[in-house]
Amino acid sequence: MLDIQLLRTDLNQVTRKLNTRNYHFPVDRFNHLEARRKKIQTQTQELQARRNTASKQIGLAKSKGEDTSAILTEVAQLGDELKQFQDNLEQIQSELQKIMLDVPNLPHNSVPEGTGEEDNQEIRRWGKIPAFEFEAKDHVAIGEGLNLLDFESAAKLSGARFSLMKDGLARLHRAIAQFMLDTHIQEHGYTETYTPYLVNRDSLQGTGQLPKFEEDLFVVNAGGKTFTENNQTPDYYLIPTAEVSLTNIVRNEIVALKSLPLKFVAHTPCFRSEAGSYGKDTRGLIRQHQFDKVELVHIVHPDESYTALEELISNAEKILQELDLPYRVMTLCTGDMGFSAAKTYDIEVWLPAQKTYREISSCSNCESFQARRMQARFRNKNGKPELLHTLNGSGLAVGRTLVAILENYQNADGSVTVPERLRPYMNGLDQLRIAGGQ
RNA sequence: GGAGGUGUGGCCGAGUGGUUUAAGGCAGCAGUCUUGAAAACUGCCGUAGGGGUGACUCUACCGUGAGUUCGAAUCUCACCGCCUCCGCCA
């Protein structure tokens, strides 16, 4: 959420910046509501002040044993009038709030302007793209060839966009997550966190998924209750990312200055309805309703957030370097950034079968955008509460890392070499190969 | 699922209808004293928002939401969290 003061004082500049994100702020409607709000709020408060004084007089008179009937009849009318003003004000304020919750974050000045993916800027590349002396297969062909990846069973159990892994592949998947967690905890100073996978509406509003992106989420109700017909709110939502759980740790909190920065890491499943992506990435593990991710979150002092963003992206890159997977880092342009981000770097890993780079991590500085929604603050050196800055990044998406390993480490005979750093997590196993006779 | 208890500022804690402007304490900040620090003493010290160029002023907020009342931290109802016990359960 943006600071409403900013909209009151500098509306033109703000709307211009929002336009670069393909968001068009409802200027007329906002101005109209603001004008009414101002007028009605003043009148309401005036009435309240009159009522308060009168009530005090009644109390005073009664304590002296005087007659109060004259004041009582006078104040009685006031009550009805006040009620109308209050209802009116409440309605206007909730409409303004609705507008505010819908507005995306302002892009940072260093973010390139652009309308979509094609305007993102590459800022660096790392690693050597493997040259194969055979036709590189994609991860589905590799996994199914090894009898370790089973989309048919997953479809039977659940449906499309689910997967089932077995044996060495399931273990490799676990090894990847363990390796990522250990690296971030032991080398990058993160606090390991186990979080709920089901969260409430307030949490999703805090990080910006709600109220705008409800259709991207999965909803859960206890005991098979329905909620749509009787207009109840859902009990829980499945997290689309651990960013929600980790960032909301500080919702409605005032954090001590000396405890900053907070750095959390969690390995969780993520659940996404993928409502807007029918027909996109339908093959393989790239786009699933359920996937695992190791998520990194920083809660920092506002002066530190851009330093923290660089740290965050380098923490994510470290994983790819350790696994020797080639990648490039992109700065997302204004038109391609997520709702809550002021600046985002994407890491894209090389996938030989597609002969292209695909997103494997996204690291964002949300500045005070989420903190304002969450009322997440710290006590500054003058003792005053001030909004924190929040950052989040994948470190990394586990499923896509598995895809990258299968494709980049594939051999001519259909086997896959296990990256060296993962072998300790695999009981020393150095290759995934088809079991004899199967 | 059943029974009982409980929720007040950053923290602890008093407050059962009317000068509550939420007592008192802790923590924090400033000062006096001191070579310096501690102690002691003195003062300041919640959040959000509105109006005003400004000194200032007004409003709301005691878990959340409704209600009763001229007036609610205080009374009523619902919900949520936490604690204790019973049942069930991994």
Contents of the next structure:
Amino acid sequence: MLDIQLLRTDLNQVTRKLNTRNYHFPVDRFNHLEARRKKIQTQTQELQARRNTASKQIGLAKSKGEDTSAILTEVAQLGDELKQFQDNLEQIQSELQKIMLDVPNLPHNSVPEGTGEEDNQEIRRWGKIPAFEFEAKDHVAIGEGLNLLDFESAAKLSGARFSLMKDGLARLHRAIAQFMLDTHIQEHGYTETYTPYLVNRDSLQGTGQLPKFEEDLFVVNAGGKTFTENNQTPDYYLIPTAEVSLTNIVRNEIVALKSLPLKFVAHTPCFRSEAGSYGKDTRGLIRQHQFDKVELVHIVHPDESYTALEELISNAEKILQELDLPYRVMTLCTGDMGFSAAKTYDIEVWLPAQKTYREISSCSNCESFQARRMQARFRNKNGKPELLHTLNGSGLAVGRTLVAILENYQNADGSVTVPERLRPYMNGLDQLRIAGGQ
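Go ahead and give the structure of the form predicted on its own, now that the form predicted in complex with the RNA is out.
The following holds one chain only.
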């Protein structure tokens, strides 16, 4: 959430920056509420002053033995008026809060302006794109050809946008996640964390998924409970990413300065309704309702967050380098960034069948945006509470890494070579072949 003081002191500059994010701030509504807030606050202060003066007069009158009934009546009336003004002020503050919860983060000055992905900027490439002496198949044809990837059974069990993996492919999927965890823990200094897959509404509001993106979430109402108009909060939401559970560890906390930075990693399933994406990537593993991801989260001192962003992207890139998968790194433009991000790098891995790069990780610095929503703070060197900065990134999306391996390591006979770095996690298995013939 933005600091509302930025809007109060420099509304034109803030709204201009928000416009570059394809977000049009409700200026008229905000100004109307602000004018009412200022007027009521002034009236409230005047009433408080009048009541304080009258209260002093009661004491003075009593000391002189005078009748205080008229003054007592006046104080009571002032109290009633004051309560009404305070209620009105609380309602206005609530409406301002609703506006602020829908406002995306401001882009960092280094972020290129643009309206969509066509305006993103490539900053580097790594790896050699494979040259096949045969027509490259996509991961669906490869997996089904090996009898290891079964979408028909998954549809019977759950519906569209689910998958069922078997035998060596399931093992490879697990191996990828284990390799990622070991690399981030042993080489990059992250603390492995096992988090809940079900979270409450406050957690999703803290990281910015709620209230704006509720349609993208899966809601779980435990025990068939119903909720009244005044209690609409469902029991739980399935996490769309471990960013939610990891970042909210510091919600409503004041972290000791000496404990910073905090670096967490978790391997979790992720659940997304993919609202608004119908017709996109309906074939295969690219866009599923359920998928696995290894998530990286940094909780840092504000002075260190952009250094941490470079570290974060480097950690994610290391996984692809170890697996010898070609990729490129993009700086997202203002119009293509996620809601909470001030700056984002995307890593896009090469997919031979599509003859293009596809996103496999987003690494973002949210600055104090999430911390303000969560009231996540630390005590600075002067002992004063100050908002933390939070960062998150995929290190990596497990299913999309599996897709990249299947396509980049495919062989003419339909088999798939297992990358060397993953073979220790596969009991030395070096190839995936048709199920039953491995």
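Numbering follows the first chain given and starts at 1. Please read all numbers here as calculations on a predicted model, not as lab measurements. Between two forms, the rigid core is defined as the largest C-alpha subset superposing within 1.5 Å.
Relative to the larger rigid part, the smaller one turns by 30 degrees between these two forms, according to C-alpha superpositions.
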